[in-house]
Amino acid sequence: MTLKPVRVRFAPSPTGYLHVGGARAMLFNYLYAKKQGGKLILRIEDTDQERSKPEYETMLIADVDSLGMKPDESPQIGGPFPPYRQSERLAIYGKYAKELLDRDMAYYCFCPDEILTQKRELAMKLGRPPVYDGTCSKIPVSESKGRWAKGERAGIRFRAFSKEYLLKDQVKGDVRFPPDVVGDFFITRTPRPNEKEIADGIGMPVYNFCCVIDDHEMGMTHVIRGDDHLSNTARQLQIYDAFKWELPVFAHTAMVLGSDRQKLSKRNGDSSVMEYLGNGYLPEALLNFLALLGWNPGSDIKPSSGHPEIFTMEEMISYFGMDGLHKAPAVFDVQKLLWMNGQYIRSMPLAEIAKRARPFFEKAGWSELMQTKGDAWFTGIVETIRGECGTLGDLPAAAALFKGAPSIEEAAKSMLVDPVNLAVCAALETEVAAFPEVISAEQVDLMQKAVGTKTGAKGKGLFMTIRAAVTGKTHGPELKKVIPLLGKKALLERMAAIKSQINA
């Protein structure tokens, strides 16, 4: 393990919103950097000019900000190793590509894409590794430069070393890459139509080349990323070898599967961070859930929440370590995320939840009513219903009994037409009529006792009948919380509306 100050990076391509897989990758790097007192670098890998767009980068940065994982260096913040956007580092890649050409460790490849595709398909049919056959590797340098000078364009291939590489991965353990597993590979691609080379005779660099150069130049000590990048490592180790650069510590985390144990799909949770937050998931809950996808803090850990899976960010930083990362794939359980989010909604300070819930109510058409009733009323509603909601987006629907005309469900209707319960309803009307306009929770308790005394009803026959007469439902939040929020006038109107629906 390196003794240098820890430097890790999250290096997404700006091709759209940040998805949960990318968020988890950034989270693991963030936790490790904070635990070790190191730095997290956000680097934008945008050399794929067809798919990478500035507006996508803006969206991605907004998603990162919304999760609260602030990097220490980035294109927006700056830092000691600028620039942090690959499209602005092309001259750096050109310098290193030229060095490899000058050392005869790389060469021009003029093979057209269609020919390369045919060779690859033929190798696979014959059961051979689909590696390049080295056709252009034998072209003299002077001839290659001459062909380029005459306008013939080419990519640059690295002359792969024919030797075994051993990667000591912090998650996977010893990973061996046999000789000739990759063959000569491109470090720059053939310039596309209307695309200029980044330097004289050098086309646009490709991922594996840029990645190694950036990690070296920016002083990365650790590379923590998904194990879908493990195959890339075989090529990257060769680049490190060619320049005699010190390797960072690698940790390839287990992939995330859907609940059907297949590749994560939108149906199984592969949505963007923006979608989850827009649907009312809390960033704290989403990060807590993602942290436990492939990481186990240990059975002896006792979070302050009292639940073994509910952690604050400070606790996750404190407990995080490479030894807790799993080798086996993790399963993205959407229902577990929903459960965890509900736990956060119930445990987070009421004022904070009310603040975060407000935009969801405004979107659902509550603005005028919230302004009329005031903040205390709105906060009271959130307090009353948050225990039955999994997301902030569920809150307005759960609060429907406080807004508009009530509807009656069949179970409540059956209860209210029962002759035995008619006396309870009659006594309830009498008690409510005697209420002041502002009703306290204590008065609700006294009212229920009075109705029970007058009618002899008790247990479910009493409390469920009162609930049905007031809300049109047989289950829901405590009535001593609901009735004070409704007030006498609205309570009487609701009871009359429910009664008319029964008699209709």
Ligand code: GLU
Contents of the next structure:
Amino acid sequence: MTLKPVRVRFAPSPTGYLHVGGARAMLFNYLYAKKQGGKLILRIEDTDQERSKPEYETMLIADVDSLGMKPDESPQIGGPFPPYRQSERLAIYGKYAKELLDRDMAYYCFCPDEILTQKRELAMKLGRPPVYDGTCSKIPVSESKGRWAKGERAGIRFRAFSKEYLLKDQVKGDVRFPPDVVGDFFITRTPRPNEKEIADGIGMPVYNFCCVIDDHEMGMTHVIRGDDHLSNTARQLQIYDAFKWELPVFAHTAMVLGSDRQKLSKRNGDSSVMEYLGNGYLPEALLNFLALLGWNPGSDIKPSSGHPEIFTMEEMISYFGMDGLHKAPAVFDVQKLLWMNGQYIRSMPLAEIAKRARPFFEKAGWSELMQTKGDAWFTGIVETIRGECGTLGDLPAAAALFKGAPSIEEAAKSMLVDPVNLAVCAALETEVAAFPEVISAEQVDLMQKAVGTKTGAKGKGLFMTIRAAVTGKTHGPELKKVIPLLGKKALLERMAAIKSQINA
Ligand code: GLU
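Can I get the form predicted in complex with this ligand as well, since the one above is the form predicted on its own?
Shown next: the complete complex, the earlier chain at its head.
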């Protein structure tokens, strides 16, 4: 075990939006860093110039910001080990590639791609591991350099050690990599026509090489990442070995499956963080949900929410430990996320939810009304309906009654056409006509009682009929909250609109 101050990293490749899997990887690192009083480093792995785009980096950083997980060091923030963008560290990789060449631990490979593909396919067909056959491994470096000087381009392969590696993984336990799983692998690519050399005779470095160099140079003590990287780890262990560098502690977390237990994809829950936030999921809820995908905080915890699965960030940090990380894959249950988000919407301070809800209402065309009616009215609406909503994006539809004439639901219609309930409707109209312009919750209570006394109606026949006549629905928030927010004028308009739809 390492006694150095903890340094962990989130190292995304800017090749697309930040997805839930990436956010979870960052979260585990964030929680571990905070728990251990360590540092979280955000490193941009952009050596694949064809797939990496600066716009993706910008979006990625924006998503990380919206999730509220602030790294301690990053390309934007800086830190003691700059640069934090791999495309700006090429000279460092060049230096180490040269060192391996000089020590004959690496060699130039001139094999054309098509031949390599053919050989790989043949090996697979024959049931052999698709490792490189070593064609170029015997070419002396002096000869390779000469060929390079004459314009022939080549990638550099690491001369893999033929020995077993034993990884003591914090999640997986002992993972053995037998000697034949890794053949000589590329550490730099054959430069493409428009690509520059990064050092004399050395092309663009590849992920497995840069990752080890950076993790070493940046002083990483732990590498927490998905177990889809285990095959990379097999190669990375060899690089550590070649340089005789101390290994970080590895923790390979189990993968996340979609709700149908298949690989996570768009169809079964995988979306970008931006999409989830844009649809009105709260960052707090998303992080809480992601933390529980593959991590169990244990049973003796007492979150302040009173619910065993709902934690504040501070609580997650205090409960977090590698021993709670699962070996088995986790299932991304979208319904659970929706439920959890609803819990957050209900329990977050009202003013905060109202503030976050505002853009969703503005988008839904509420700006003018919000302006006219004022903040207290808007906050009152959010308070009244938030219990019904799973996402902030659901709020405007749930508040539709306050904006314009409601449409009537079938169940409400059946209630209102039922002759038994006609007397209730008539009495309701009389009571409402007597309301003052500004209606209080007590007056709503009194009104319901009066309608009951006058008609003899009780329970569902009374309350649901009144609700149907006022809102066009049989279920919804308490009328003593809804009616005062509507005010007499709007209430009369809504009731008339509903009535006209029944008679239509
Ligand atoms: N750039 C790699 C990725 O995005 C990082 C893997 C790692 O954490 O080492 O998958």
